[in-house]
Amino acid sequence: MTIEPATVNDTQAIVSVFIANQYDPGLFQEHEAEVKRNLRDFLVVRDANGKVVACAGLHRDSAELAEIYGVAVLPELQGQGIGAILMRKCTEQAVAGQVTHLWLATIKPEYFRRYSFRPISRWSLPTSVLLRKLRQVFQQPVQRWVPVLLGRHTFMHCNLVEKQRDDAGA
């Protein structure tokens, strides 16, 4: 397997991917216009065919801050740590361009929490970047629109200074 930026020739597979994944309540579901308008976002992880296999995003809301979105593998591959690799990179590239806050929601915490990520409030993130995910949800389909704004997400937080010192240090 081998994990790369998306490409514009990828933007139907990543649909793919997330179409795979449609009964997972806490996956956004993601157009294919609004993957081919965020694709610098994603990465893509590749079989030995070269079939894209799962992807993640990762937004910059500001220099400081970003989120991390769209972690989907197919179904028939997950539990191999695809997912862990997409974490781990999407990580590797957000110190790199020196972003020191990651942020998700999700309905799955306990998967995350090994990644550094501790629940927050979602009032502690910046007004726009939660207008941004306000929009999101209305992108989605209706039936997911209740369980979103009436809290079943968690929103989560990681502090890479701290990440990469802890890390350091075992």
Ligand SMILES: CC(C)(COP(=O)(O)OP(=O)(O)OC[C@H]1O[C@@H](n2cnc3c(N)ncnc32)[C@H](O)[C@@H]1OP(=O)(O)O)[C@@H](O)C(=O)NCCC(=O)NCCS
Given for the second form:
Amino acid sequence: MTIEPATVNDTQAIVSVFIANQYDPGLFQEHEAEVKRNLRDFLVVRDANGKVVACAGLHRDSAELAEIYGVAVLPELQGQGIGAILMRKCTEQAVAGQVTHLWLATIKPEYFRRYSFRPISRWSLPTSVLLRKLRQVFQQPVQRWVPVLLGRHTFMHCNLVEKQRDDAGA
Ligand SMILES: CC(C)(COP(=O)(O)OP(=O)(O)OC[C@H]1O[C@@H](n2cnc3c(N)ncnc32)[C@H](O)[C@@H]1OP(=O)(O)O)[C@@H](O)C(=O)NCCC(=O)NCCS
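Right, and the form predicted together with this ligand of this protein, after the form predicted alone?
In what comes next, the whole complex appears, and the chain from above leads the way.
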């Protein structure tokens, strides 16, 4: 498996990874136009034949803050460490870009705890970030709004400075 930034030729393959996971209530579906617009956010994992089998987005909100979103692996390849590769690379990229804080919203908080994410109040995020996210929610099919509006997502945060210090001391 290799991991690299997505190119415009990967757009359809990224959308296919989202569609393959469409019955997973935890994953927001990213449409083609949205993926294209945010292509610079995306990393893709390729198998030995170059096929895109997984993706994740790292969206820079400000100099210090970025969101990890759209972490998705083809269902038949889940549980083989590909999600871990994506989380590690997103974190490395964030650190390389001087980002000090990562956040994400998920209904699978236990998975992201493995990567030093801890729950936070959504209200601790900047208003501009919350508004951007809310706009994305309303672009989803109506049934996806419900868990969001009922507050079923856990917002999580990872302090990269502390994580690096902890990792160095481990
Ligand atoms: C969540 C996801 C990205 C993880 O990727 P993956 O490649 O399957 O995960 P990995 O192989 O790196 O890690 C597997 C480990 O995570 C654990 N894990 C998987 N899903 C979990 C969950 N929901 N909660 C807690 N642990 C979980 C597995 O039990 C396994 O544990 P082990 O290493 O002790 O055996 C992937 O399952 C996926 O694409 N799911 C559908 C889309 C989705 O929900 N994305 C997250 C949106 S917020």
